[in-house]
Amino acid sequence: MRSYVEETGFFGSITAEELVSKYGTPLYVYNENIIRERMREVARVITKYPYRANYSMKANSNLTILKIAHEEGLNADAMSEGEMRLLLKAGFENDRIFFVPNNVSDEELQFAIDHDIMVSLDSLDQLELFGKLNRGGKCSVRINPGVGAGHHEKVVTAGKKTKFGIAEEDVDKIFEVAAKYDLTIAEINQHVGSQYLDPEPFLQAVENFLRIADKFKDLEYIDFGGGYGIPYHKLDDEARFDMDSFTGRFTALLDDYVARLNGPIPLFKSEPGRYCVAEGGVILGRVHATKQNAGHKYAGTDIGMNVLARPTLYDSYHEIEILRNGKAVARDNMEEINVSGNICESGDLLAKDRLLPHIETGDIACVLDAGAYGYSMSSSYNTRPRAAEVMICKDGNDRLIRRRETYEDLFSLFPDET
């Protein structure tokens, strides 16, 4: 791929250096046409039986694009009590939102209860403590399908050593705890990890998941849980995540399930987050210098890892683009260099060792699929003001949707001193 805010036409009518003189640098910047085709495949991804995909809105929060998620059909998946009152303010109905927390206290539990959510336990204990609140209740409860998948292990959701889930041998005493508090077991639900492109492991895990579910009676729903990866090197051609492939042998798994139900069919569900947003951002930042240190060479951005944690955190890879005078850098004449942030630590690093065109100060560096955990990871370490965001609308028109966050917002959470 030659460069894929150019063949995307990523930002629409305006230029990357017209957007950064507009809102300034670090800027994380949406595409709102590829959004939402990406949440139309995650919709589509189950049509034989009744589906349902659920945005997992942790991978990105901000407010304009969970209204984006509600329009195009999605249901939603919150972890915490401030992600159901984000989703409730975006314009979901209770009803459209399933809490999936890990280790909750009773206070966010009971906000759950009191507005009518779905709540999903993810321990004995959370069992436990949502029966003592809510006898008689609706609730779900997460398995450990006992196999895990992700690029990372500390994006592994599932298997022996992980701290999600019920443990399958463990499902007997779920029908005590039950039976402890008359709750209804209307839903179980599985996760096995993030950002595979191989769905081997994720259908075993499926596979396994529906013989568990077997134990159960009269489920409303079954959901699956998400992490469907996105080609993190696409500048490399690196092949999607095969949907179409996918989709039959998933669906092959269900058809078993679906012939061996006494009752009627449950929802099936799903909840992609990445899928739906990671190749629908970028950030932008300035070079503000370049050096060589001991042989290597070195680019400095204002992108931090107070701006994007994951190459810090994961070791992810994202693909630069540079950007000089409102075009690409042609990736010819490559030099081996190593891209860093503007924060005083030494695992501030966006590239290590890569090759990428010749980069001079004052380029912008533009970091691709940037969507999906990119502002929701950021942080003010350093005391640096988070950055704004900026939706590229379907018309092409530029909009901010987030301001830039200010030294007074920071200072505003102190007590004052007398």
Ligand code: LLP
Given for the second form:
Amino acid sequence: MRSYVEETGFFGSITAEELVSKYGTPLYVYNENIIRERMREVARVITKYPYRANYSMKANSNLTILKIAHEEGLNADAMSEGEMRLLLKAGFENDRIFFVPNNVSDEELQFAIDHDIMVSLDSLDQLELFGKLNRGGKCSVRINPGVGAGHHEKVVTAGKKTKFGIAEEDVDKIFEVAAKYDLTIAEINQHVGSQYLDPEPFLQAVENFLRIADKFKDLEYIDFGGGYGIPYHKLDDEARFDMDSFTGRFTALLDDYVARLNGPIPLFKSEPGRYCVAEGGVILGRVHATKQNAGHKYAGTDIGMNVLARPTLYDSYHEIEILRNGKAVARDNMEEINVSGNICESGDLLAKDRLLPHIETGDIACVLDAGAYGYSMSSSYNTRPRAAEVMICKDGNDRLIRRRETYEDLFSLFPDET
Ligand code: LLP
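Instead of the form predicted alone shown above, give the structure for the form predicted together with the ligand, please.
Once more the chain from above appears, this time first in line as the rest of the complex follows.
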């Protein structure tokens, strides 16, 4: 692929140059059509059985994007009271929200109970706490299916070495705690990890998980979690996650489960976050300096690890397009360069030893696939206000969907300043 933003018409009826002069940099820009298209894909993963995709909002919690997910008919999962509050604000009905926390306080559980939101309990301890707070209630338990997957050890959330879920050998204890507090285990859920393009480990986990599901009676829901990967190396034409073959193999595992089921078929669910929003978001930043240090070239931008943490945190790869005079600079005449941010850490690198077209001071750097775990993981490190977010709407027009943080916003938390 030559240029993702040009081939997709990402910026609608405005140019990147106009966007940055109107809203400043760094700037998150989203494309509504791409986001809606991806949400429709995840809604169709299972068609043979009752199925619902939950948008996992930790990937991107902008209110406008939550409203789009709601309009697209997705349910949503929340990790915290803040996420539940935001989903309710976006118009999600309580029975379309699933609270999947770990290690939460009584108060946070109580918020879900008071709002009649289904909760997943991640340990026997938390199940016990839920029982005390809501005797006779209904809940889900998170099972560790024994197999994990993901792009980095920090995002593998099942298998032997993880803090998540209840191990298979403890399943009988779930029934003991449930009996003690007269709880109905109406759902079981898993999440094996994030960003897998090879579905094998996930399918293996599903098989294990459904075998564990046999031990539960009259489940209303079975939730398989999220994790579908996206092609971060898209300018090199990396293959997409093969949804069609995935659907076929996933459905076959459900067929086996349904065939041995003694009771009504539960509603099957999943929790994709990244897949829904990653490709529908980019970051525009300005190249403020270029230099050469001990034979290595550097392009210094205003897209630091405060704006996009993923490269620093996981060594994640994000394609970068260089935009100049309203066009993507051709990908010939490439040179090896480091692209850095403006934060006071040597790990503040967007790209290491990357082959990119020759970069000049004043160019716009456009970081692709930044719609997931971008803004939602950003910070005000080095006292830099968080970026603004703009949506390119269905009609091609741009709309500010989160204003840029101000110094007043940042300083307003100091008691003496109010
Ligand atoms: N459900 C649960 C319980 C989860 O913990 C997660 C992600 C998801 C669903 C959604 O996973 P997804 O479909 O987005 O892969 N910050 C990391 C990713 C952390 C994912 C944490 N849990 C990154 O930037 O790669």
